[in-house]
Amino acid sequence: MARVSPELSDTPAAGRPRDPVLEQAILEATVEVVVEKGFAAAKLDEIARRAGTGKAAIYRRWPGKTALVIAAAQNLRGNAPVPDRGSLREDLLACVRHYVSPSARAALMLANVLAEATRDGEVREAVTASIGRPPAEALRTVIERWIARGTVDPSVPVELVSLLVPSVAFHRVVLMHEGLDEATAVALVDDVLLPALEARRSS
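That sequence in the form predicted together with a further copy of the same chain, only its own chain, can you share it?
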């Protein structure tokens, strides 16, 4: 017994240790296949084959498909730096562009595919937390910073506005099968975000 999670055991593990390289290969293959085929259609056999291993190696590490996919999602948790470029517009652009870059594209594709797993609260939570939240938080932070600096009116509904960008990105990926392009990103900033943040209708 104590076969699971030997890394947590007191005894530093006797015998051959698990290959950390293989660990990473499996997680990457998982993202690859899940993005390509979808959650339901992703076969563990294929994931194993692409990782150059067998299913046994997978089940030795994770209890099942769900756990594997969650781990894979968390593994590509992206950093979402809060930009500070001196102007509101530049900061917004930097945030929105986070949804345009190729790496973010992969993350969005994963999120897309995990729309399938909507019923599985555990998966949904893990994915939105590791993929969706950080960039949205960055945008919220930026807005709040410019409120503190007096550029943006404090009465804007920050939550709603900062959710606008992820919403559009998600919508485009899931329903239209296309990512956010640069032109749309700029239009989003100039024609939607800035007007919403600047124009306080006191009239």
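Form predicted alone, following the form predicted together with a further copy of the same chain:
Only one chain is given; partner chains and other molecules are left out.
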């Protein structure tokens, strides 16, 4: 990874935006350190050194290590927008594909974060708010939309169904250090979600 020169860590002039190159360098260095050493052993000094900056640059952007590590994990996975692609199956696929890990490194990063969440309440709350809840809410919104459109029966337990995919995805990450692959994502939609929703509608 390219290092950022120390002068880029200087406080930007008033009214000027933060340097996105430096921020990305810090996020990438965070992933490197957490993957190599684990959440608990990751130190801000080491992260700053690898990013070619100082701890002050980190604290100007994140209040502490938990917020930084969560941001780094989110940066690997991206946001979880609510899709509207014209069919229930395509919307479900878009939601489930959010959990497909872009790389083994991304899965290992998330595994470290989730493992720490089982031991640390602050981390658990941050993971739930920033990583766990948004994609589950996107899936729930999709199901509710297709209920409103008359495609899915309103008696479907939306909350329960919306938690199925993250439960499977995070189970794989924690126990096997593997994210969902494309084939598993499609199988979850075609063999689990759609049959459950369509069975309700046809019953």
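Residue numbers count along the first chain shown, from 1. All values derive from a computational prediction rather than experimental measurement. Take the two forms, find the largest set of C-alpha atoms that superpose within 1.5 Å, and that set is the rigid core.
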Please say whether, between these two forms, the C-alpha of Leu108 moves by 2 Å or more once the core is aligned. yes
Does superposing the core leave Ala169 with a CA shift of 2 Å or more between these two forms? no
